[in-house]
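One chain comes next, on its own, written out as structure tokens in the form predicted on its own.
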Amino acid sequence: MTYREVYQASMADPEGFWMQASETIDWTQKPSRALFDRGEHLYEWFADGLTNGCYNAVDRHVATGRGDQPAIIHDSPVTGTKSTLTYAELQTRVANLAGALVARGVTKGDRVIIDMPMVPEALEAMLACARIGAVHSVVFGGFAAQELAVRIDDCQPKAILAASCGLEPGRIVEYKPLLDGAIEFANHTPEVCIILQREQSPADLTPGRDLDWHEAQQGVTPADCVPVEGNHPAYILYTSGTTGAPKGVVRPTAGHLVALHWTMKNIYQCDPGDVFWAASDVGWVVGHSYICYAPLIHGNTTVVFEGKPVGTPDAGTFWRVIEEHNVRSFFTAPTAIRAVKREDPKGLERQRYDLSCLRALYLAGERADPDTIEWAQDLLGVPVYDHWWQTETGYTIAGNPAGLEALPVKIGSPTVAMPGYDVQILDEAGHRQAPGTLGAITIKLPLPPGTLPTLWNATDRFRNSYLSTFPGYYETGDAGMIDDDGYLYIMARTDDVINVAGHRLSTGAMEEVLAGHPDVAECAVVGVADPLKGQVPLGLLCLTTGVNRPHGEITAECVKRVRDQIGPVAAFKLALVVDRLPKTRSGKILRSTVVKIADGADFKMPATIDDPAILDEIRTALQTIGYAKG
């Protein structure tokens, strides 16, 4: 079938479409129907079915004779080690860890926080929870103590699974003191912490609470898979809200199994047995969906990579991993490719490797600028597919269904809506916009399976955050447009559409222009306060390694580019060269934080910031042009 036929089928009969898709999952008890309308715009999928996430990701592959296939490849240039786990070995390790949790009283519905680096045990921890019906909540390894305490109090875990440390290039990050501090800050106290001792920095264990990872598993009975209802939470993943406490996105078990399985072939072009690599972190939604669950549910081999795109040891590390492990589909963030491009703009490192195994590169996490896509296409000689989704949805809202039908790529667009997503562009009054007109990107309810049905213990907040602005629609928080061919364009977060003297302008469009400058490796455009125009755009520019021209020449050229390509209406006059941009650990640029610094406003330190020291650098740079006062 063509993409259009499949998409129309999902719109015309969503229940029939997803019931058929659910046949790819193993059920203890099949659901009586697909969609359950709970009223007041709340929906659940496959709610009365019984299944188990770990069984679908691990045990069923062993049962069908594929236990000797590699399930997890661990590649750590930081430690210089590599290892492989087969599905049969993974089953044994997960059953034993799950048995250790059961022995400490963890049962179906209990919450377990996971605070781990990029090691196979992180996936084993997630799967062990799924095996017994516990609800895991993964945080970025080495999360700040006070932020971790907030999550401990919100989900009230019975247990915490953590490592003694994580490893960054040139330094060791001690996890255990942060964990101890978080437990001290929190009102809720977990009953047990099971600690994976890494040889680079073993931790002191607290008597009566902490157990060694391996010792805790000795003599326990391996746990069997516990069937859970289709609407049972598989996990809680906290995403930072712009104000107040973080939002706990709930992922329902059955829907995410069904939807993720569908994506592996139809979007990522993988057959069972292929090696799939998402260069992300388990603490981010991409790590949940495409390092852990989707590849394993589909019977693929997944790569767990403990390293960086550059510096471990060089800008060729991605290409080495692809060649060495025969990666068929590769998924990373645009910011990672920009980092490689900045260090190796001519792509000399890539020439050292045979990448004939690679089918495609997939980019998501933030807008993929055309310059980055074109550079990667030329370098790799394979299609580069931008696709767009959110923590809340768990998988692609809009993408190129290359495994179903490869559609023509329009650089700047993540292509088209995926089955189940009725994407519509609305104006502020909720009216549908004509093709080519900028507006709020929304999704008509109900959302498809696997997307969030609510927030953890916060249904009112869920409604207020996502459902209240446009009744009957999910508000994505992004702004964009759809062209005459149905291709979606993500222009900015809704709050990144700036108002310059009454003109609504997309900062994303300006970033595309700036990224096209040959000396600019990476950039961000934000709207800063202006007494005359309300807001004006400010461009922050990171230059390609080796560029030593005067910064004033480069910024002047960038200002001219925006004026020539977007027009004087943009009022783009401010551009500033900086060494680096403030980002989350998942690679997203912290644009709203930059705005607050520029405007002299108070702000809360983002919980997932990669390096807090960079904010002082940005403040100092902004002060040179008269901003960041107060």
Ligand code: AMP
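Here, rigid core means the biggest group of C-alpha atoms that superpose within 1.5 Å across both forms. Positions refer to the first chain, counted from 1. Just so it is clear, the structure is predicted and the values come from calculations on it, not from any experiment. First, how it differs from the form predicted together with ligand AMP.
M11 shows a C-alpha shift below 2 Å between the two forms [criterion: core-superposed Cα displacement of 2 Å].
Superposition on the rigid core between the two forms places the CA atom of K583 2 Å or more away from its counterpart. For L35, a C-alpha deviation below 2 angstroms is recorded between the two forms after rigid-core alignment.
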Given for the second form:
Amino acid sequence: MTYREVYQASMADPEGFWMQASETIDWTQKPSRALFDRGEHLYEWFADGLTNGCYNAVDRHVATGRGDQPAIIHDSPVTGTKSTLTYAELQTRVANLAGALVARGVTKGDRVIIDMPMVPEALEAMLACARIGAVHSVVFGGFAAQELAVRIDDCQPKAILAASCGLEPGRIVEYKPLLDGAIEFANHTPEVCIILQREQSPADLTPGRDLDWHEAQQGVTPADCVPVEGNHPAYILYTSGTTGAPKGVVRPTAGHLVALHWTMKNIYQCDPGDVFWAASDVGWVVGHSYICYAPLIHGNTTVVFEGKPVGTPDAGTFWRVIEEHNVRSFFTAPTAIRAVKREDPKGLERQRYDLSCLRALYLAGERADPDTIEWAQDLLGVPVYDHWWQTETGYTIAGNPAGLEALPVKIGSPTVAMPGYDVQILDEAGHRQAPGTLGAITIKLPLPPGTLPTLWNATDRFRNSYLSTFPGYYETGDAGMIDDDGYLYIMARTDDVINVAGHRLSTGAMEEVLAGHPDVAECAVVGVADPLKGQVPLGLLCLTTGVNRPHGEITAECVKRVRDQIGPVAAFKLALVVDRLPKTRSGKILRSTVVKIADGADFKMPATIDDPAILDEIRTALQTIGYAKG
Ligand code: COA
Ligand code: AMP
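Go ahead and give the structure of the form predicted together with ligand AMP, now that the form predicted on its own is out.
Once more the chain from above appears, this time first in line as the rest of the complex follows.
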């Protein structure tokens, strides 16, 4: 079948399309139908089926003869170690860890926070939760204790699974003190913390609360897979929204299994047994879907890479891993490729490796700039496919269905809508835009299986954030257009979310932290262009009247504040003191005008600006830190 035929089938008969797709996973009880309309634009998929995520990702492969196949390859240039786990070994480990959780009273529906670096145990932790129907919430290691505390209070975990440390090039990230700090900040207290002691920095355990990872598993009964309803939450993954409070995206079990399975062949061109590698982190959605679940559900081998694109030890690391582990399809963020390109622009490192195993490179997480795509294409000699998706959807909204039918690549476009996604461009009044016309990118409801049915304990926020602007449509928060051939183009965010090195961050959250500084009267954070990270945050600070301390001291305190309260991942390093913020007469801060000035782009003086002179002052201030060169 062609892409067009498959897409049309998903639009014309979603029920039939997804019921057929659901045959690819194992059910304890098949669902009676696919779509459940819960009213008021809320939907669920496969709600009355019974299945288990871990069974589909692990046990069924052992049962059907893949027990000896590698399930996980751990390649860790930061520790100088490599190891492989077969599906049979993974099954034993996951059943034991799940048994340890059960022994501590964790049962179906309980939440478990996972705070771990890129080690196989992170996947084992996710799968152990799925095995017993516990709902995991993985927290990225680059966040500060306070961010972890917010998540602890929101999802109220019964248990936390953590590692003693992570390893960033040149420094050990001590997870345990961070975890202790977070538990102290939080109102909710978990009953137990199970800690993986890493030899690089073992942690002190808190008696009565903390258990050693291996000791906790001694003498326990390995746990069996617990069948859960199709709409049972598999996990909660927090992501940035407009305000400081992160949104807890809920992933429903069955839809996620069915949809992820579909993508492995049709998008990523993998057959069971092939090695698939997503160089991301388990703390992000890419890590959930494409380091852990999708490759395992599909019977592939997944690579867990604990390193960076450059410096661990060099810009050839990616190419080494691809050759050494026979990687078929490779997925990373454009930033990572830009980092390699910056270090090795001529691609000399690549010449040292035989990459004939590689079929394609997939990019997502942020805008893929044409230079990066072309450079990678020339270097690797394989197609480079940009694809667009969000934490909320869990997999591709628009991509190139290369395993079904490789469509011509148009650089600058992530290609076309995937089955089940009725992507439409709307103007502010909700009218459909003609091809080539910019507007809000929306998806006509219902969203396909696997996408978020709601936010954790926050259905009103779910409605307000995604469903209220355009009734009957899901608002993606991105703006763009569709061309005459149906190719989508992603141009910008319509909210306060910025994308730094493929990491999604909220400028609103940073503003809340800066506004808490005693000398800051008012502030604005915007995302300005950065050649490596795509965007970086820039803070403009107006000081309280009468403050006359050196500005450098105040900006340094502000940088530290964001690092301490949000985390190093925010990469907040640019802060400027200004007299006033540029505003409209009604008081709205002209953030997009600041961005244009910083990026040296053309802009029209906003007609409603209160005080045009301030823009020149801001331009001059930005020039002192190397921006506004245009
Ligand atoms: N745990 C603790 N700290 C972390 C972390 C983690 N898991 N990940 C990043 N950090 C820290 C970094 O050490 C850095 O700290 P520093 O300010 O002390 O240097 C800070 O957070 C910012 O990190 P990052 O934005 O990653 O910048 P970098 O300069 O360290 O590395 C790249 C730049 C391009 C190499 C890196 O951003 C990268 O590999 N990006 C790809 C992103 C990606 O895969 N995204 C997933 C979406 S698909
Ligand atoms: P996240 O939820 O962290 O995956 O971030 C999702 C957001 O990242 C999207 O809404 C886009 O703004 C941006 N994004 C992700 N992939 C792409 C892409 N291929 N092209 C442009 N923007 C992207």
